[in-house]
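Quick heads-up: it's one chain on its own, the form predicted on its own, in structure tokens.
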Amino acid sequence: MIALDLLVLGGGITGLSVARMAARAGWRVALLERDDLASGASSSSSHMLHGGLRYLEHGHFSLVREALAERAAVASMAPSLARPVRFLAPLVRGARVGPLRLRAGLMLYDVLAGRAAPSPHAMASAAQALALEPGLARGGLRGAGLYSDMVMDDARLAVAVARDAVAHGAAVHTRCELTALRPTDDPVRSGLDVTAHDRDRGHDLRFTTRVVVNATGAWTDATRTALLRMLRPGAPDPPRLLRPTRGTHLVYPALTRTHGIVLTAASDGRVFFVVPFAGRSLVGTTEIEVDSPPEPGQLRPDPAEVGYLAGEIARVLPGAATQRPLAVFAGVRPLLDAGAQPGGASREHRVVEDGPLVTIAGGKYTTFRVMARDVLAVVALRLGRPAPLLPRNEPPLPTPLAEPIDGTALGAQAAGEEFARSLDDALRRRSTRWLDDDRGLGVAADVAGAMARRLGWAAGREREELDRYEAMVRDERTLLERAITPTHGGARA
């Protein structure tokens, strides 16, 4: 039995955020993550590190000036995993945003940031957008507006936060799922008995925590009632906390030069991203409603959204509608239902406290600092202890790995230094070979043997994993070969 002082459940950017500052105070602290370490929205964001620009247009000004300063920050704290990004907004006649609004919204961008700006605003001409970017549409455009903001890989950025917490003395443990919560026996010290199952290993793990602290994203409603059914058996079932949404992205070769691209949709006037990353475009994103918890089927995005989202590039970027995308994927965001229409939903974050089991639900990104350290101020009062507080200058995380070229190196690192359980999880969050022309394809059985060797896999395990990732590429090629047509048209998203 191990006695812990909280339990984590959650491994998205959230729970590995509260699970490290909680082992830099000394606090004892475990977190359980049911599959891969970010494998839910913390892999699938637009990987940037974000004010919002477009939160202002809803008033959202404090969580902006607050993601700006976080922003600097995080991006202080990973030097190698965010970079500076110069983004183009093209003012085209006849869009919802003219001249005026975009610069006015700019200014405010820049004033919410303060000294931590990359770098000011700036307005272009037509004729200087297009010598940025040749690659934009003529027709109508009158000009753009520059800004900046930070590109970060989202996946290896949520691994090296995992890596901190275990060198302050976390436990981290993948494929592992809570199955049994009770209080605690003990009459001296109170607190709850915690019993989980490691899939992989086919073992199980058992606590004793004074808290425990659900961070599981999209499905935080379902974790919620779940505990809370454990812990007062015949109680009725908790409202729900949230209302998400499903965001999809389509990767392209690259589309630009160098600059970002913010663009509003002709068809339904909201605003998406070209966002340059690892020598590809990412074109996103929507926002469909889904279920809390999504049903299985809400993971996946649909043909509608690509056709959506590759008609409105190509408006656009007219180079792309004679590109196809590589790839394509979606996450679930976990926001909190306040009764607004999903577009114009907060991006703010709630803590609740039901006896020894604390929620997040909400949150962005770029926020995660922010929502560990309002955890951790309400499990510090149940704790008798100090609450830990963002230092000023936080210090540097651990540095990343480099990718190895070779796919046995990469293997054996992934499995052996960054908690790697499957080949998705090395191709897909531990590397961007999944970007590769052939979406990694070629290393895979190389990757696959050397995690087998690590890893000590059963007999069989390697080839499932190797079928389990091609029809993975093959579906997805499927879908996107299902949902563009020749002329890059579809349906509304």
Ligand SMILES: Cc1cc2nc3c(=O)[nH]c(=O)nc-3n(C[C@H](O)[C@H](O)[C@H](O)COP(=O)(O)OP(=O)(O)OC[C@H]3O[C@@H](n4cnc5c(N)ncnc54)[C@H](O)[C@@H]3O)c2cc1C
Second form
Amino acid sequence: MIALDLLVLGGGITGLSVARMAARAGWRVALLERDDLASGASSSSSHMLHGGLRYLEHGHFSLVREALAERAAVASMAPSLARPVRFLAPLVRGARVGPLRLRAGLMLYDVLAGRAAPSPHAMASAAQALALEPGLARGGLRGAGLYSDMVMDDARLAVAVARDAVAHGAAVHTRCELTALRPTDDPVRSGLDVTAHDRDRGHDLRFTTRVVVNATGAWTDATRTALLRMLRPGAPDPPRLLRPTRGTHLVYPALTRTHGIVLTAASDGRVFFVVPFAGRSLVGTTEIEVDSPPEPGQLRPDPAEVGYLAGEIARVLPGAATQRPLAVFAGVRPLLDAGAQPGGASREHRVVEDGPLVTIAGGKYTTFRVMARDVLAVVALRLGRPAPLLPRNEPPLPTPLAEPIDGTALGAQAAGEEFARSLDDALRRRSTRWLDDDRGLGVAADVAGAMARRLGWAAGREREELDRYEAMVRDERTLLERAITPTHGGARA
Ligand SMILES: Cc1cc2nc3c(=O)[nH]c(=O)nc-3n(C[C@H](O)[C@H](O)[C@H](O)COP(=O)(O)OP(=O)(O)OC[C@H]3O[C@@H](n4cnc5c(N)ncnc54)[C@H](O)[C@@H]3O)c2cc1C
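Could I have the structure of this protein in the form predicted in complex with this ligand, to go alongside the form predicted on its own above?
Starting with the chain above, the whole complex follows.
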């Protein structure tokens, strides 16, 4: 039986950040992730540490200011995983946002960033915009606004946070799920007895803990309901906190020289981005309400979403129409149910206390430190300890391990030092090999072989891992082929 101050459920950026901050405060903490670290939204984001320019339109100024401060703080903690990128916002005749409104928005964004802004905004004429990005559609182009945001490697940043948590004493268990929870019998020390099952190793883990933190992203409501049924059998289920939405991205060969692009979709006026990442362009995202988020691995983008993104991007960067995307990925946003349309919903977060169960709902990647601070303020009261504060200047996270070119070295490193337990973990979330032209298939056998040796996989597991990864790549390619036909005239939905 392992005695803890808190047990965190969910190994996305939120849960990892809670575990890291608690461990740095010297608290006894363990984290259970039922799949892989960052296997949910934390590896399927738009890869931006940002204030969210578009939230200014909804008047969420304090949220934007806070996120911009976090953008600077997080980027300074992980300089090799986050870099400033100049974004171009084309001004097109007849568009919803004209030059005055765009300039006002960019000025406000600079002001809210304060001294932490990477470089201030600028306005460009159409000729200047085309000189910067010759691939932009010329028809109707009036000019562009330019501003800066940070682009980050979401999955590897989450792994860096996990490594820091472990370095400060946290225990991180992946492929582990809580199976039983009940108040302890100890009359002196109140707490909870927890049993969890490690699926890979096939054994149970037992803990006693003062608090359980539910940081399970889009699955927060389902987790809270399940835990409360164990703690308070017969009590009514709690009302839901979230209104999750699915967001899909396409990955193209680089569509721009260096810039990110922020666009407004012609068909529905939604804002979406082209984000330069690892020599590719991430194009997204969509926003489709999902009533109950699918289990990991079951999340499938819709061909209509793929066609929508391909059609809209080809309108603004016509070169995209002649190319087929390399990859497609989707994630579910854990948005708070605020009654607004999902697109207008803010990315605020909320901490809810059900006795010793503390739930964190909502938020965004950029503000992971703030979310952890707010969770631990509540946990601290229960533990009768001072709440950890958010340091202005945090020491850097452990330097990310360089990504080995050789598949065997990659597999050994991912399994030995970065918590990877499957081939997909290594190729998709410990490296950028999934963005290679061959989607990492060329090194897959070496990676799987090294992982099999390191993790002692049973006979047949290596083959299963390879088959599963190949099937995933094949499914993505089939979806892209069904949804998009590259032509010189544009992409077909
Ligand atoms: C398409 C899209 C684009 C986005 N773009 C950005 C962006 O550019 N910038 C930004 O700041 N934010 C962005 N976000 C938001 C951001 O990605 C999320 O807010 C953030 O990653 C959520 O992290 P999380 O840890 O709360 O959830 P997740 O990352 O989803 O993690 C939850 C984890 O809990 C695990 N889990 C579920 N149930 C259990 C259980 N019972 N026990 C144990 N583990 C469990 C899951 O396997 C998962 O790993 C985007 C989100 C999406 C979907």
